[in-house]
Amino acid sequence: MCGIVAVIGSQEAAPLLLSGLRQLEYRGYDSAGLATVGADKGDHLATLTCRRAKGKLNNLAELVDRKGSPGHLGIGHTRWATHGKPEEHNAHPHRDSSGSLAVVQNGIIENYRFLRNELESEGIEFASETDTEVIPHLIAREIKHLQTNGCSSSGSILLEAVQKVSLQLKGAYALAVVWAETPDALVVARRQAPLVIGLGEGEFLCASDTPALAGFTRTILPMEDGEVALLTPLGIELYDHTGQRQKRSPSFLTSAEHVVDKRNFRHFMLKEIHEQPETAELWVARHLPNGLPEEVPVALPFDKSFYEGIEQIQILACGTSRHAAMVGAYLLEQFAGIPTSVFYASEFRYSAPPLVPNTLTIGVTQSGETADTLAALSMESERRNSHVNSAYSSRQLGITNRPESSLARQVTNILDIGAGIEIGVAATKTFLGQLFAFYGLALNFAARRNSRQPDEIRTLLEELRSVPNQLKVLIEKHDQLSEDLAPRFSGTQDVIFLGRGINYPIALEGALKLKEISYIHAEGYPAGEMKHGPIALLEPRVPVISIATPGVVFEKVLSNAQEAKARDAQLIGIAPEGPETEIFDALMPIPEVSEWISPLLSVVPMQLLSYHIAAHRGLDVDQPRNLAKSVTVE
């Protein structure tokens, strides 16, 4: 969730730092720090020099030109506050007693109160309420007992002391630390949590995520599970988690997806539902050619033994990801005839279900960081390769937007939803993508597992191949509509999403994307759900707003909307145009298809009017308060 940057090389830190953490301001902060080692002009003593700001970057930025930073070492961070408020006290990088050693760090220490209660009994003071400034009081008092050993070299005491330290850290986290005795070394350090090298001319730059990388290098070295570096001028020394040196080759970018420009768009937000239509078609392209067997009718990265043996499903996902998984789920169970089940990866950690044999499990992060999901996949692979039977051996499929991630580091078998980056928060295309990831897997399990006729697949293909093209349509005529609409609810407090089948993981999706960008308290429902309490909240200030498409339910759905229209509620629907709907105070309407299809689109109507509320509202629409865009700590 916090954004880490450093750097070491012959250029000024401080421009390096600045640029890269305004390429990870998409992931959620609400303070902002950097500092740098660079050698005074008096006595050529290397000096620490340590900047922090509470709010946006560029309040640390304007504090960085005012008094400066100097120096070519530097470690910078974006923080998203967890132990703490978010207070300069708080902000990272946070320092030793003597000033002279400096630490950032995204993740959580879970033993920080014991390791802090340690330090206090020895006489440390703390300045924060955090949990990373046990950090460098930690490396502080390793390096005293090293030198007091007699070990001479900085570069050497450094490395020695943090890697000493990780041993003693619970929890997850990536770091990285600065000594002003060690103007010439840089280490980081990473457990359960992300930290890429990017290798440039003579410099290297570490971050937390490949869009702080953007401009400085493709050529990177993703840090492993448990893995410390030395960064110096001469290059690159890396060691596991028992002190061994490892050799590993660098690997590069393979596209330019990490480099951001919001176009002419006022927000990210509203330019990345606009790259939808682009989105469907590079899918349709890349996954649907002309040609293929009728026993695997989406080409996918898999061969036929990846379809064989399997008798269960289960899929791990959080927030927007989980809402995808279960339009996934109705897929794979209705469509191809296999029994799939969707945990929140956060509860399966803690309660995982009975093991069953022949179980494929499907983790869905678009960032492919998602602690939660990530640990659970974990988990979930140590206690089924455990097990006696062979026919409960881990068989695991990662869908990602981030084929570099640790998803992909983790997890054989990936699936790239190729959507291209997402800055905004708030999931719009990364979740047209996770739902065609789907669509994917079910075809192509409806065909091996013969569930369903060759001509319902072809014709599901074909609507398929549709989606483009009606994207483009639906998206400009609801931009305007949305708009128009969105003045309606500036004085609303609580919205109700209704859906059925399909489409009720499009209701729970719309719901969330109103709560995290307009701040307004929405709850999707079962339609049929809503005479079993939830109607006890309808009066004419609360609207309702109902997806309904034809299919088995559309005749439920439309009674259930008739029952909130009689409690007075305002009744916005998301239909076909037609006598049916003319029920609605407020149509939405989409194209009539059919239902297998229709998340695709009914989807889009509620991204755009969540967008347009909060735009009305004038709140930050790429960065609401208290979210991240990529959930690394638990």
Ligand code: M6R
Second form
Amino acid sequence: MCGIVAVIGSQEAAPLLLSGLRQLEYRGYDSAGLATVGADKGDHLATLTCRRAKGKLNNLAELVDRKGSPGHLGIGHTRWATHGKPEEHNAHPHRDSSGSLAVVQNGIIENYRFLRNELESEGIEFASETDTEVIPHLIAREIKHLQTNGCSSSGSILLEAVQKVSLQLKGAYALAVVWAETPDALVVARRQAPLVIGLGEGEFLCASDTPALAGFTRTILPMEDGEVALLTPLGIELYDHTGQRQKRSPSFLTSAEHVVDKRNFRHFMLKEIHEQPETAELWVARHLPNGLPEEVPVALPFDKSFYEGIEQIQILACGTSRHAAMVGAYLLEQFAGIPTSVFYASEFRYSAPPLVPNTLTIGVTQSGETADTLAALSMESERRNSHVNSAYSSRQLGITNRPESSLARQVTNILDIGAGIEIGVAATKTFLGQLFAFYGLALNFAARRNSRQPDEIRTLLEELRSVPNQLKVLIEKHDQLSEDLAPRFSGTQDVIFLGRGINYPIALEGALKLKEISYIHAEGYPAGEMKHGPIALLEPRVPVISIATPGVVFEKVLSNAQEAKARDAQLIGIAPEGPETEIFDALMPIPEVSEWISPLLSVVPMQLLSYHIAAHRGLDVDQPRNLAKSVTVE
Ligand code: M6R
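Could the form predicted together with the ligand be given as well, to go with the form predicted on its own?
So here's everything in the complex, that chain up top.
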């Protein structure tokens, strides 16, 4: 959940660290800190300088500007608080008792309580409430043991100490360590949390995510689970968890998607909403080329065997990805005829349903790093692969926007949604990309299983081809419309979102968007469920936003909306213009399209309205309180 960055090379480390952290701030922004190792002017001995500040990165940047932080070697951190309040004393880096060794960490050390008690019983005093602080003390203790046993004070002693300590840590983590005694060595390690090494010109870097490296290099080496690496000005030594030296060729960042830029938009979220026609256009160009055979109408990177013999599908995801999964489940069941269930990944881990043979498990995570989703997938694959009957063995697919992520290293079949990097904490264009991935899967399954007539498949394909242009028009129109509507919500405390069928998950998504960036309490309900309780909440101060798109439940949704209106609720419709939709106090019009593709359009007014309400309230849309873009802790 936090972001870490480390650098060793010929340039001053602090500006490189700050620039890397700027690209990682989406991972957490409760506090930030850095530690550098270098000699102050005139001094011969290297010392460790540590600067930390509560709040956003700018506070740290100002501090470093004022006080400096010399050295060509350093580590940096941007924090999303787990253990200990977001105060300066809990900000990373954390140091050992001598103050000469510093550590930054992303993850959770599950056995930190036990380790802390042990260290405290040896007389070590702790300066923070964090789980991370045990690590510098453990490494310092290990170094002492190694020195007592005659190991010399070089980079290898730090490496050996980190290797030994990583065996004592339980949980998921990525960490970076510097020590004033080894000014030519930086040690990094990862287990179940991401870490990528960058090979620059004159320096080596390491970071939680590639955007932090992209400004310096396109040559990267993603670290594997359990690996520890020693970085020196001369090169990299990579070791697996058993201490075996590893040799691997680097890979290359290929596209401009790793460069983060707000263009002329006020916020990343608004820019990303506006990028959706492009996301759709790219998907259509990549996956719907002309001339594909009828039995594979969508170009996806899987062979025929991928689609064969599947009896049921289960989808594991969190947050917005879960809402995309719910639309996906509707398509896979109703269009392709395959029984499909969606689970919160965090629940599935501890209460998975009994095994059914020939099951495809799909993990959906835009970041590819969500700890709950990764752990649920790995638990599922373990329990299936240990089954004696091979019909139960694990078949998995990952849908992600980050094909270089941990998900892609864990799951063999990957569907890259190719939406380009998303910085706003509220997912928008990646949601759209995930929806498109499910349309592709549903179409291919339907075609291969003959669950739909060829002309039904052709119609859906044509409709999907029309979506990029429809999105362009819709976004232009609704940007202004939502901005005009936003002031109506200045005193609003609760909002109800209603949808049915394929648009029920869109109601949930609308409520999530509004909650997370505007801090207004919002709930999404299936429209028909209102009368079973939630209708008691309705009164003139509670707006109801209802998605009513023509299709099997159109009239039903309109009747549900009427029921809300009869309770004096302010009624806002996301629906096509026409006599039926005159019941709404305000209409956010969407084109009249088939029910199948309606979620691709109905979500847009939700995104823009949430955005403008939050912006109108003067809130930090891209970095809402308490959240982080990728949730790498359980
Ligand atoms: O990276 P993931 O798709 O796995 O992330 C899952 C959720 O944390 C994420 O969708 C979250 O709900 C977003 N902030 C929603 O806007």
